[in-house]
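Just the one chain here, laid out as structure tokens, in the form predicted alone.
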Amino acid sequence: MANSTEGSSVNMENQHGSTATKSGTRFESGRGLDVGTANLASSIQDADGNVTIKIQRNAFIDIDGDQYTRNMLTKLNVQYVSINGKMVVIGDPAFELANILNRETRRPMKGGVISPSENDAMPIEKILLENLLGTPNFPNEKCYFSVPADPIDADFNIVYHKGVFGGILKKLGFEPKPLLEGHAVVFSELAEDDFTGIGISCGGGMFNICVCYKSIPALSFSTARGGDWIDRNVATVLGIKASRATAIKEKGVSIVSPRNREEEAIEIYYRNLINYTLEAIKTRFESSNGMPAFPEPIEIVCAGGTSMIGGFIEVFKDEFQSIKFPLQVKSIRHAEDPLFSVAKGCLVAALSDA
């Protein structure tokens, strides 16, 4: 499948499985959607088999309302909505108006699923999603949108939020079925070894792993730490804001050879995060009934956005190599697209339920 960022504006009806735009592309039916805490990504493919991809930041951030600001954002070319009486901007420029105004972003989620401390989330998130989506090729299009694994580690479950999100893309038009996220990961990468291995989808809120034989889940779960853990953690010990941290994170840090304090800090919790995803999933895997027994060595591969840093893998493989992991491993290796791999694991399952 050939990748393209730029999205296409759909508008006309499905016909015999595929749709024509007034550009005359025409798009297969189904479409991929990755919910996550730190970006929103959403894929389709057309006929010739290229995915389009879009991804926005899923974040905001209100601003005095005042009409000189108005005017600006509009000059500007920067989206902002009302929402009871504030205005609010969204996704990237939120972010870096956050890190000018020396402010923390407001997230629709936190930890990996909806914040329950932000009552603006739910309309921020439906209309960060109406954008990336836009309207169905067809009545009731189905879209596959990621959801998390229950975690080991936090008491909570996923019930409310799989039901937030199935009900905003309800209201869209669309058909909501959920996959889980790590799940997706091994639909993206994994098609070469029968959909056979471990895929990870490293993310803002967490952490989601899918252990698969032949594309059948034997072991999902995920874990409440992830690159918000890692930001919130760096910006403590060095007195910054956790936006801060994330911004330093995203500007080019090798974690194989930090150059200062800061990337230093990073480095640390980052060994540290990895080292506690490996032991869950040992710990996990050796405690667990009716686990499969390949027949072959299987891969491991990692994606989201945490994983983008420099130095993930090597890191990965060092600490993989300091514990006793109970199956054999024939490589470790990154997505070949780690910040769009979900999206695009999302789109296979609802190209093969269309």
Contents of the next structure:
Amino acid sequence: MANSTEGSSVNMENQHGSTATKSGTRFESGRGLDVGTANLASSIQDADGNVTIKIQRNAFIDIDGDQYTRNMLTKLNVQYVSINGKMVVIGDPAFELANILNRETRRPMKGGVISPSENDAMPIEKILLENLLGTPNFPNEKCYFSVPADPIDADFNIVYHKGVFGGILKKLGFEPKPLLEGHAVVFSELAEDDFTGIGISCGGGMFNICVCYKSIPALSFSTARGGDWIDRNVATVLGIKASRATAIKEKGVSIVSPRNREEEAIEIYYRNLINYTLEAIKTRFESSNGMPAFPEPIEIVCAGGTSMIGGFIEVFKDEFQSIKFPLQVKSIRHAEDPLFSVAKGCLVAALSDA
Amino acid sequence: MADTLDIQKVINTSTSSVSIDDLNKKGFKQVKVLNQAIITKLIGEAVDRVLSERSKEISKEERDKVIKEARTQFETLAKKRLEKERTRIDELERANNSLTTELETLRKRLSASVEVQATRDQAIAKMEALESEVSRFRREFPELESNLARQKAETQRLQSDLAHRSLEVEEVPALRGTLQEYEKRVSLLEGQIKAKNEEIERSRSGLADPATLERLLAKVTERVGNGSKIDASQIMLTLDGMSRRLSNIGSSGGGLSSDVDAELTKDFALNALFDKEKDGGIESNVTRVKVKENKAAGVKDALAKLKKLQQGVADGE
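If the structure you just shared is the form predicted alone, then what does the corresponding form predicted together with its partner chain look like?
Following is the full complex, with the preceding chain placed first.
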């Protein structure tokens, strides 16, 4: 395993690919990157095995700004980008601002891939990634980044999306390596089962499913509904902005015991989404010829930000009971770090490939 | 005493009563007052004079008697008059008090009346506003009526349209039956195509299912171990080939084929996407603001197991 250190001040690569900086912190070679519709997350491991995750909301918002605003934003630790005089606040503060100003954030990605209506956002996306990953510790350091599987309920592919993000990573000096999102969940969460089972990444734009046997994906696909779908529908029925619906969803709601009208609407759409996903998985399994015949019952692991709402696993189990699933399942559980699971899985793949 | 002089009567008939206020209004600031003693004295003198003239005719005793009777009579009359005046003063005082009370009551009523007037003015203003509003509604009413009529006509049209659509819906079952028939035919053809494809795939690359591969490997190993007559070099070539395929899948992260990875080895310029950077028009404080870092659970165990698994596959275990 090659070692490297973070930072660009005194990067020196030795024969084995390791580098050192002033701080002396040594990092393993290889990066993980979760390219999610809602969040971007990078992962890196130091020589002691500690994993550090940097996460940033994948959103921005336009604001009117002058030099005073720029100075204030910097003092308030708020990141901004000014493109040809047009100013945008990026990351989590953009989401907070959208809620305060009762506006929608602009999203570089939609439905799991690059948004066709936000092509101008790519320079911002590059800045976000640069900020999360830093510079590579040596030229062409491997960076495994997550990509969605082809959807079964929408007519698009990921070729363009993968090409653009691969291109950005190349521009940043990394060697890009795409990894299916569901596969990353398996790498991160199913080591105890010899990387055999079903990994589900419940994201903002899509749900990604991957069935693995001994780390090899037997079947991968995605459904084009995710947390954003819930937000949009809740916003419509309650007459509020989608950003506001997201904020309500993330403030500690339990879909097992909703307490008011907003939470009831969230529960209804969550149940519908989970049932829709399970039915899609079942249908896909039943129509697939490449499905392995597992000798033992397998485990299902759910990860991703959309799975972090209270009661998600209970409702998932509840809906699971109501369908006749074609595989024997021994348990359904949450990922250890649901929000970081994909980034960690990408890191495992990167470290194993170094 | 039939011929006794009635001084009271004489005074009443020869004088008139004038109130002090009236005198004051007429400009009399001071008046001369004849009190009872002076009048009595005057009468006494008058009687003395008359009697002295007649003294030759009446005796002194008779004269004193007349004077005494006259004085007594005058005092009686004066006393009565005084009492009457006192009574009148009392009555006037009572009347004055009554008027003062009445004046106070009237003042209060006047004050209340002013408030009532203000309330009334407000009520009138409101009423005028309402009348104005009513007038406006009356003016708009014809237009609203016209709108209502239009809406009714539209509703009727929609109802008629709905009835027409209902008739069309009745035809749906028949169409659905036809569609199902076509779907069955398509499904049949798809099945045939799928079977052919599977047959081609099997003959082209062998069984791709990893579980089946493992079973096959086990069987082959068993046969070799049992001293089967199968050509050992051919078996080794087959095993090498399988091992390479499994190894390739594992080392590429397992998620994507080498063809897909090849897409990323091409250096996309992406100039159009990042043309704004070339203009040099981008300014940011991103490098000056630190992104929050989170510590996550380690991946050492998972990594070790994955490497072991990959090594095992590569070794043909």
